[in-house]
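Shown here is one chain on its own, the form predicted on its own, set out as structure tokens.
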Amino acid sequence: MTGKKKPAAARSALPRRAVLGGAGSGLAGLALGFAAGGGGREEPARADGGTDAPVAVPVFGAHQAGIARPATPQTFCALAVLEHTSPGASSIGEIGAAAGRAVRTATSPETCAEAGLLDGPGDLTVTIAVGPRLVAALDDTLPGATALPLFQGDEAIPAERRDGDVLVIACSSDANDAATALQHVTGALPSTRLRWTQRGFRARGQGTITRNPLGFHDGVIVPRRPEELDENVWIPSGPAANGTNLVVRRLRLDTSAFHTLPHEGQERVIGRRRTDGAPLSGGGPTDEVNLLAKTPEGELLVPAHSHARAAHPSFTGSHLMLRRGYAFDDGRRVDESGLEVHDAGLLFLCYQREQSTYVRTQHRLDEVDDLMDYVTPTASGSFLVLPGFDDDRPMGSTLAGA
């Protein structure tokens, strides 16, 4: 289903369309994060059953942490995107290897002040992974070895935002932590140097599901047990197995436009109600959108250009996606064509098994949903999340010796 388009200059004034990456049931994939459902906050737990201070993620495993685990993503986020300044054959080895130990370092009690982490590491995670360019120097069959291509407003985004070699993303619910351990870890790399970064941090939410920069619940469609993980978002086999395909998207929202829509319509851009996340086909917060109920006239109850409609994956045969993505405000500026701006929206974060599925879910989203009108794309790049490590196997070592 496509559908008709508002007419371009009618949509001129707003901000172009921009990815919101999706899968699962309605608001499931929206780049810009908008799920249904809600919750209180979930505060981080102690060993003795407290709430002040939080527990630590396991630095180890067949998975990087930062992913799937913790289970509820911390409340800030530290990103930076670095460019390999002598790529080859042997990069992603190094890279690993250096990451690897300087990860361990940062999130260990033991050596975390070696870090400038002097209070602990907390529940600090910091996840790892290598550009399209890497990837394909190594081997261009791989998984992650394709860039992203040029979705619908992408051809504005400035050539230093695109695409890039190693991915940092450091989380913790201390915003001074993730900041410090970013900066560490990309220090130790070698050859690299920075093109763009980022901080982020969540609104109150219960586990993935929390309230994105539009008001909207985004995080209840997405795969959580471990065999939805392993059908969704692990890479199966060969050299990346346990690895991941990462969609990295920075997307200015035009808040103040979308607000100026009455809530009721707000509410059909979206597909979804705002007080609960409910869809508008009905039930509860974190019920399936139902795509065929309509109304006793005939008209559907989700409408045919609401994202929660656009974004389903019965409409592209996708996967479902694991976002953790977190908002920023970075205050005024001018932008690129001279005019200024609130720069402030979603940095978008998309876990998924192959490329492809964020790719077909961003096109038909750029052809049918209307909530592309207030969102702008400002930064995009896709990385290949490199397999858990641990004392026995290096980080990126899989690879390395394929």
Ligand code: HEM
The other form holds:
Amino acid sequence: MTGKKKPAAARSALPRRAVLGGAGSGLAGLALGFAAGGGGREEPARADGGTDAPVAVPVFGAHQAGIARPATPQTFCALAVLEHTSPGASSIGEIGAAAGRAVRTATSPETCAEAGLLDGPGDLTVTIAVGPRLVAALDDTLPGATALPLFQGDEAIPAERRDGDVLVIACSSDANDAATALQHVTGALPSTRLRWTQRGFRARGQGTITRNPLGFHDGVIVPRRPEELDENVWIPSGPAANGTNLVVRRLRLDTSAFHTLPHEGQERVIGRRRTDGAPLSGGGPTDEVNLLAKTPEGELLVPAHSHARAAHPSFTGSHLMLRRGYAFDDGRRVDESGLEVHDAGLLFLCYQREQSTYVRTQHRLDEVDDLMDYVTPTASGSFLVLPGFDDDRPMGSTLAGA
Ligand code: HEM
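Can I get the form predicted in complex with this ligand as well, since the one above is the form predicted on its own?
Next comes the full complex, and the chain you just saw is listed first.
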């Protein structure tokens, strides 16, 4: 722990269920879905029942693919953030139309060879989002029109790696397909130039749950069921309805320093067990942390500065966020300040109905979370994921016509 922490005493400690209204029943169901055979809700790690053949993900729908479908994120991603060279009120319409065509080409078995995917699209998804500058050029009252504030450590992020106008994420169980599709789609976008790009990977997992670069289960407490996604993730109405607010943070992790802690110390930083992800307050791997549980001596079982406590939505009055990040590892290199670093960590991606869910949570992490001592932000931005599309409803058209 460092001296930077401020007490969170003044913050309201509403129980999660009080904050989320009826969401408690859904959260309780998360555990059922993960338990073997429980509930039958969670799709298996591979929808084909265990062979290596990837299962196609429908490209059309109310929501874009790559956020809630497939339920188990593909193993690899390739992400790019671009800048629009002549942003204006028509940019989202133009970008959306071009992106929609390119995504369709890359993900359709009939046309994917044109995008360079010669063996079929597999389980490829490509998701498109636009940055605050383009949204505000259309209407500054729309969701996604406001850039993120600066958080702790953000002032050291190079300007080129902050914000951005278009974000493209291609995900696939084939790393090559993800990279090829990213190149195809970004190459089709008019009046853009590349700002930064990142490839990511995920450990084997089940649903959104996988071990992160620190070796802990991650993606446990997230909305999954359609009603949870409606309540917490999808924008409910207006021209951006069925879109969502995406925050991307490239977070370098000092895994070496973290792993010098004894196992018990690591668990106290996270608030969950290292082996199976169960809360330090007791229960099974997918149970929620009990923020009130104490030892007979009166010590909090989920420590005051642990990440699971700090990030808990009850302190911020926020909705849940859908965390669906990827690990990255770019090896050792000399960073902007001349220090040699292992440039690896978490490409943190989270989707939420309101951007404030992320902002309030990150402010609280900056104040009280011991995990942030091991995190250096190296890129950051928030984006409006465009609503889903189909042949009759080109990507971005609901916004472009607003
Ligand atoms: C590299 C940085 C991070 C790592 C390694 C990390 C890891 C974890 C782990 C292991 C958990 C517990 C299991 C789970 O519920 O998924 C967790 C929970 C959570 N994290 Fe993070 N996290 C990171 C950054 C962030 C950031 C930047 C945010 C948002 C600002 C965030 C928000 C949350 C939330 C909301 C939970 C669930 C808390 C609950 O309700 O129990 N995390 N994270």
